[in-house]
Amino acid sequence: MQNSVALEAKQLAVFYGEKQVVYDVSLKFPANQITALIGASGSGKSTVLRSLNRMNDDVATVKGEINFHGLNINEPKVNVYRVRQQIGMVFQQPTPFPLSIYENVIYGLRLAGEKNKEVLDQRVEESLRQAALWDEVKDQLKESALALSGGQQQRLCIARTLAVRPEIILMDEPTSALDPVSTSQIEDTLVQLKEKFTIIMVTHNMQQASRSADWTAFMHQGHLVEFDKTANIFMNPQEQKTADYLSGKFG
């Protein structure tokens, strides 16, 4: 792996109460690449994703290490708010707040105490440009974000995540609620974003993984079965379970 590692999970195990749902997952996520997590429903991929920025804290017990810049962010003393500034999350359903487009984008910055209007204005334009939305909304920044289409709302949510300048963006099926045109726009956006960000994405859409991801991890029943360059996973999987899943034998 030539790329430096942006984030590493070591022996990750996740429990909901007594029930273990993720077993001993170790993964190195390459910097400035898109990594897709694939697998059938219930395979543990979204649980792993949400563990990477402590989103599971209130609902599950997460064991093992999540190493980011030499720090195990799974340690109890770690500032979770700071972690989530650096490791952002975009959810399956677009979740704009009932505020203006402008206020949606800078929501996280305001929480962090940023008051300088010049900084806020600049970050709004920068983030909307990065999310490929600026040209569509630059004349409506004061209008409600709820008036945007579903695809625009999801790109707005990406912009909102980008505005706090994270290093890593986690995406939990970011296009599953969108039509094919919006899906294609988001995929194009992701490919541009990896120049500046590391992207880790859960997807059920095999075509999306093969089109967009540089690396693919296949999970089955809470176990990591295989992790390799996407082309190798799809064209020449090393594990029979991977081949069976990709050929539609289960999932």
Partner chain sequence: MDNLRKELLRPSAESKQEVSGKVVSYFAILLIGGLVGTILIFLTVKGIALFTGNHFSLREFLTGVNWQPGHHHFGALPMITTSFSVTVFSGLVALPLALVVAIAITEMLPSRVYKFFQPVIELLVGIPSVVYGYLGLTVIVPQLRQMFGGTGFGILAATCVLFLMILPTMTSMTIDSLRAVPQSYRQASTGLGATRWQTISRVILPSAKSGILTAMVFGMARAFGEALAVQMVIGNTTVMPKGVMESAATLTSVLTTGIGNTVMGTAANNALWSLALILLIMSLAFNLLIRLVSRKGVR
Contents of the next structure:
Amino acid sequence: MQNSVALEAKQLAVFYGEKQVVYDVSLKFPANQITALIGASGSGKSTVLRSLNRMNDDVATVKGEINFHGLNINEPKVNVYRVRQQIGMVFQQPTPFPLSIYENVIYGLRLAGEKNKEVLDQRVEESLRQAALWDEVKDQLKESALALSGGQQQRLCIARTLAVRPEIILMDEPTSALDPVSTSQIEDTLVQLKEKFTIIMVTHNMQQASRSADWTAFMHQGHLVEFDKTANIFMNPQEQKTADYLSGKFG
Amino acid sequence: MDNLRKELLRPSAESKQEVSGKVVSYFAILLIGGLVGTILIFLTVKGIALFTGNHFSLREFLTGVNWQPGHHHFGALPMITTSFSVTVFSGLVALPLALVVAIAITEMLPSRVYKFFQPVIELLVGIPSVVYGYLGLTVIVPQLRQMFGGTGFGILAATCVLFLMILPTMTSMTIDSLRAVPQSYRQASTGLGATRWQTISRVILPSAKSGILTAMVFGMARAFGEALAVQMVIGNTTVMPKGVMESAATLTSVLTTGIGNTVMGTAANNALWSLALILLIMSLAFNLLIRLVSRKGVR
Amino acid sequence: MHPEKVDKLATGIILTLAGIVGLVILSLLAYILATGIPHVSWDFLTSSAESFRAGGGIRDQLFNSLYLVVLTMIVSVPLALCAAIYLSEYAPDNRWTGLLRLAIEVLSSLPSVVVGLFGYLVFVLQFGMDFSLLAGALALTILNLPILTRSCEDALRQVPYLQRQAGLGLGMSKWRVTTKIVLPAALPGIITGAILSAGRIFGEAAALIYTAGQSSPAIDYGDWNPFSPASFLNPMRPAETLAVHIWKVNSEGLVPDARAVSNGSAAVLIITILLFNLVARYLGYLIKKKLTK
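Given the form predicted alone above, I would also like to look at the protein as it appears in the form predicted together with the partner chain.
Then the entire complex follows, led off by the chain already shown.
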């Protein structure tokens, strides 16, 4: 299973109105691995990520294919809600709902109509454990999620996404709003998560990519410049632009 | 895995929610849009009946000075003139005073004063126009009678009532537009050694200009469309006004008193609907004016 | 002249003028309340109006005004809220949406007497509702819809996009995101806007004289069946409101104590609207506090 492909983007092009921001990006995301998308701000990396589970439906026109289980999910006939349940997303800012920790985690399940208390309890524990938050909050599940610290809130959001049991988790700069301690906790969490999930992550933090990602894609001005194993990208980049970016010449 | 593919292609509960949600909310907005269309069409059809059905000349309607529905005379110029007069007068008086109060509150007095006055102004904005009319009837009309003689009813009384009615609205809108001027402008200007008045007159007022103009047009639009408050103090004589102390009638006041006293479908009744059409057209014109004035500010 | 002197002079003039204006307006407000409040008694509030004799009260008018506000809100709140949801959540940024927005703006600029006439033409005559609470409520709905739609839309737009995004990312439908996440967060703004608009229509008169009518037939407060003609709940009966009463008593009334009745009614009207404003402020504050806790 190591090298099977979980998700494939084929000739992806994204337009905001008339303006093209992503050009011809083709990527194969390996299953049960962490893939990092890096690049300067405005390079289109977040746009690519958001296109993968169709979060861009309302704001942009996305052309090209996104293949998931042999199906091009970038088509209007595909049920976009099911897509997002299978390919979950964690955002830059932690956004817990103004509810209890417990209710936050099972939010997606409740809406899907799950009422069985045992199932819900079990799923809350499972998801919180996977997000490495269980030990910290297990005695205050009924308390408001807004009382948690920023790092805890973000892990709660990860747990909330996990509770829907997606296959793939997209993360859009998940630690950029957090302090260094919380950041390293989340990075540790990611490494454990990849046993069960495929993770695709946008980051502006090169250390983060080199520490946690197995694969790295470098994007520049809407183009995919290079995609390889993280070690190769960082130690032995094939493209001059990649080398320049990594050495801090721009970005 | 084939199972998952099927799932991905099948509509789920969410798809149904989405469709019904969109339909419900779209229906609501369409209803409002349709309502507006219906209003415009109905009032236009009724409003032109005098000219198409009763073959009364549009020119005579707009320029004639003789309004005697009983004798088939439908000259609306007196009412049009009076409506415009009271609107312009009250707007011209209210604008500088609203500006003065707004400047005093936002630029000169401590913010505690604003905190106190804001709810008061809100209350004044919310006071029904009938109360302003009643105030005119019991305070302003007797006062004018004492000062100038005559009945006290007339254009001046209506102007005073309308002025009182639109002043709070205009003040509160002017305050909003002055407060929208960035604090950094004030600091930059005083930093260059400008006095407070120089800052106000050269920086703040010019940059709030479109907001202030919008406030004035908005106030005048309200004054033009006000019916009962004016009807209570203007005297309701449908003749060409000769002076501000003379009793007169506006489009709205004739409408309020007349609609109940005429029979649907007669020329006398249709003439009233034509007055209503003028009101409608004017309210659209004011709307357009507000758009123009406020868009200029955005640029 | 020296700039400093001009500054002093301008400041002096502005503050003096502002003071005079403020004083005049506040004293007029005080005058209404001072002449009206002494006349407001329990008897005044609970006895019915007289047509030719002195000593009439405003029980029916006060009830009609409140009932009319309730009826109007029942019709206009769901409609305005749905329209606002469309505008803030679904509307694409195109010409058609611009036209719909323009329509709402046009609606909000219509003089209330024009709306009243339309109501008379369509609801009273065309639909055969006669002078009735229902016709009045529909006319008031027309007045209320644009204001309410705008305040609801503002409240919805103030909810941060992050919250919507979090819900969408979980695979929720937009409609669910709106009703379960956005709406609760926007509730304080929506409620405040609704109460403020209720205060505004409470004092409306011009739109009502030819829709809800200018008469108040005897009604029975013990009859809870809304279909019985004499019931106070019957929406098909004509109903004079407080604001219309003030106008009516003064312009064609025959009661000898018109001044006293109007003074009292005006005071009641203003105090009620003050209450609406205060409740709106307090409720907005309460809910905000509860949500941020």
